[in-house]
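In the form predicted on its own, a lone chain appears below as structure tokens.
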Amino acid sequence: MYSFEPNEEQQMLIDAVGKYAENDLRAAAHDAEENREIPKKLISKGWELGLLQASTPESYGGFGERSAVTGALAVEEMAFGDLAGALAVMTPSLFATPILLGGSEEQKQQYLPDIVGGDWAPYTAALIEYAIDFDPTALKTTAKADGDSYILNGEKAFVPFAKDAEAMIVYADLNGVTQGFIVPKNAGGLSVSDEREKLMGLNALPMYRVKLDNVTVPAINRLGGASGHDFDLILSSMRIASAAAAVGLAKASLEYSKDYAKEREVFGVKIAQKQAIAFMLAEMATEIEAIRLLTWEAAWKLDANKEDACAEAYLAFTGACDMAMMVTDRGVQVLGGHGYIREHPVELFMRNGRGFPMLLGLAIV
């Protein structure tokens, strides 16, 4: 079983990411949300922590080995600072990690060294679609073989940094199976909306709609080459990353509301001493710990190639969606009327927390 104690390298990573999350991301989160923009220097500083580099072997320009557990620990810490900022820093991983997990040797050699060894660059991926019944394993976007090429048609939503992306991985249905295709910048038939997505939260993260109208890519651009790849592995990695981010966001809401409750006095008594508030905080903490352990177990099973890793990842993600909404809503309740004021971050935590059911595909470990 996975140890509940991070090893020395993991602890060093957690400490470094934690400092960046609290001192940099959290400090800039309010203004970034209001201005709908994350400072480039802030993203670059997060990129320099080397999360992707530490997950990439030396042969592809990195200095480590991929670990879903280590990735989950890092994502949780970064999301504790600010969810939008964390997703921005990790956006290149949406392109690089699937190539690392399922790409051909040629694709790894072609793309990974430049991405991992260079400055932060807007490489991204497009998975989510506008559909009430959106299912990542039954996509409406299609891919059809045409000689030594594939033709892609469909529409994607919530694609981060799509406007400036150097390249993106587009996921599409190929004969009933979800597969990824590397689509270069300015490919014929590829169009990105001029306006950004307008959402309840995550306004600091630039996301766009992407349309594919008979976009033709060579067969070598199919992720994994002619034989394709195992999408379940990529999907499970996305679910674990999303669950870890939910834990980090929920923890931020709990910590802020708990500190507020310890300081706020009503009729001469700290509200943390009120039974209703104390029970609420206790339930928030319990739910966070439950999902954290479930997420760690799913990550450990993914690293160990356990047969039920995909099922565990699904449970972690679905549980995290409910947990994030409950905990962030309670955070606003603890602050009472102050929870509705933008001066306090709990209202942003709640708006971001409501988005987790649609965030699948915006993070990967």
Contents of the next structure:
Amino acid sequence: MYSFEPNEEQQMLIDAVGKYAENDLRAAAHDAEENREIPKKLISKGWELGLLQASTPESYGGFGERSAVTGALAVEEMAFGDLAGALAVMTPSLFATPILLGGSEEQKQQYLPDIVGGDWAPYTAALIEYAIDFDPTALKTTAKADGDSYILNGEKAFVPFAKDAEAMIVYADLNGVTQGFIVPKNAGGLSVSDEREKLMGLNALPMYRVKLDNVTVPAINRLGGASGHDFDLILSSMRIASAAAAVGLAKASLEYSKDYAKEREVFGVKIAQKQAIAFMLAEMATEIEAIRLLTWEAAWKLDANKEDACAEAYLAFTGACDMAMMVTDRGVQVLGGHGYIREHPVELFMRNGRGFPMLLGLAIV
Amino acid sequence: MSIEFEAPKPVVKMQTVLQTVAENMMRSVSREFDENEHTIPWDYIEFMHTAMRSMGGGSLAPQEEKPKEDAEKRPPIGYQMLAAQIEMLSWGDVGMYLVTPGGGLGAAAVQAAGSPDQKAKFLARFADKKPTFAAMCMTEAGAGSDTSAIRTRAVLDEKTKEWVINGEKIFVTAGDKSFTEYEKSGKGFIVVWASIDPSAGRAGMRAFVIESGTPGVQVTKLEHKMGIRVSDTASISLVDVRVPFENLLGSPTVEKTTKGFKGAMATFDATRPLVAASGIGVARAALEFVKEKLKENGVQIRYGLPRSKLTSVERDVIDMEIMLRSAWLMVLKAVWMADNKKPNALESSMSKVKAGDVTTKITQKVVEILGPLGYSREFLAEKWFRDAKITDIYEGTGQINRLVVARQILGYSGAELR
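Output the form predicted together with the partner chain next; the form predicted on its own has already been displayed.
Every chain and every other molecule in the complex is listed next, the one we just looked at coming first.
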């Protein structure tokens, strides 16, 4: 059967996350971006919503089952508040969720109860590389088997909270296939840049370069153990999360510019009463809904183990990148000159909106 | 409730059956009927009519739900089924889908605005032995999207209790087959929108059922069109047409409300996603065709690569797939809402906006990618390009639907956002 309504539990989650996103994340977003810092208390409050806990089974310290659909709903709400804040709150998932999806039993036992049961702690992952042709399925960072170990070499970029990370998953090319490796803090040969990444947007989120110079990890640290794991599944979960975040961000831009258009007067009427503005808003709403549904379907297919889930996750993500740019650009345009001023959030939405094509790997459901 | 995307089993079964029909009864003659405008495809019409009758109905319209005692309660899927049927038939040939016998928009208007008696009286005929048509007459030379500008008048003759209708209607889909009686067709009807009180504006708008053969009605012209050529688009003149009192759909008294007009608009809420579905069928035909031709020519689409590594053609194909799938999901949501009796004016119009956009974009892009093969009448791509364009025009242009969407999201009335 088709059905387009979140269930009761999901609705409760949407309401709770939505409230936090609007009252806490959004309220802090401007200063966080300007000061390049998200208050620790804010992150803790978001962590207490229990998104990761709710998608981790009891046997590993959580209280639920992972669902990409539920994850997508939560990420959309979270990103509606502020993208940087949302990514910060969910950073530990970058480490925990791949373990849930592809980790060995030992890896699950070793890491999940601590992460899920504790306060927010900087566990992270390193996927992105600083290259014009960055492609998660053809990484330049390499892993080579060496007896009972793997040796990692390369350079990673945009790694959130890398400076203080307790441990991170580093994705590297192993014989032509992308695989994740658990790299603990203080591993020999691992170095994190002192300088944070300086980006067009997302400045509140502390991100770093990470260098791997003959980093040696035991073979059991390969995600999934000796036989490894299905990277497509992880990549698809990342794509769905990115698409959902794009939907949330775009919705934020639409809602803000819509409210503004209903206030701002021109020639004796509100600008929203002019078709030139009203049609832009109608098209924004239509494109957001289109990608939201595509994202939901991809997530549902992933949950239901459908054969074409990964293909659709790719389509949803690709469509979301364009949609986010189109919508956030118009959000600024609706406000005109005021949209360009940093007092209004639409210019930040737009700067964040261009990030999605390269920000794959900063969120996962 | 939850979020689910599993197509209902009866829908999947129906799609399989209709795909065979589309391939064998439609695609095979698609070109022939396009080249011979206004020829009637009786083979297809009679086949469809027989098939639909054998399944218990004479029309594609959702059957009235009969409450079954003891039966397990299943969620209603009437509109979802209909959308899937229309999509598949339009994948076969959208012009021919438009000449599928049954009620069409005429029956939809009776369904939406008629009393139980009227429904029983006017809709039963579609299950008769001969294929039967019905049409909706709304548009006039001076009233397209602005339906409140309709000049056709209906005046009550107090002595005979008949309505006397005068006016000129254009762009009536299936207007000829609904009004003109052919040897092979049954007695159809047209639903004519007219004002019973011009001073009341939209509040005075009413729909009247006019039986085929009624004196004073004349089919004056069949349009020559860019596409959907097998579907007749008629001009109909009405001169002192006398219609029984009880053929008025809805209330005969004019209150200072726009209820009558809203009846028409409610019809559109139900039919817009269906028109969207039809366009999507055409777009899917075009996209499948171009993918097949690219494959034949050794062009691989490398899914999964970042944007910057894709060729232009790969990007186009991937973009088209995103557009097509997301537009279809919007249709599904709108009809799912209709089935579940949720107000869907917003979703309905959004699905039409999106479908109008993507069907035109996809079919245009396909002709471009195919080059000379796309422009040639040897293949159907150029026909789909011509057929697709109407999706963004009829049942509310893309612009009118944007207006509806904008009013909905802004919470504006028609007066606040003109």
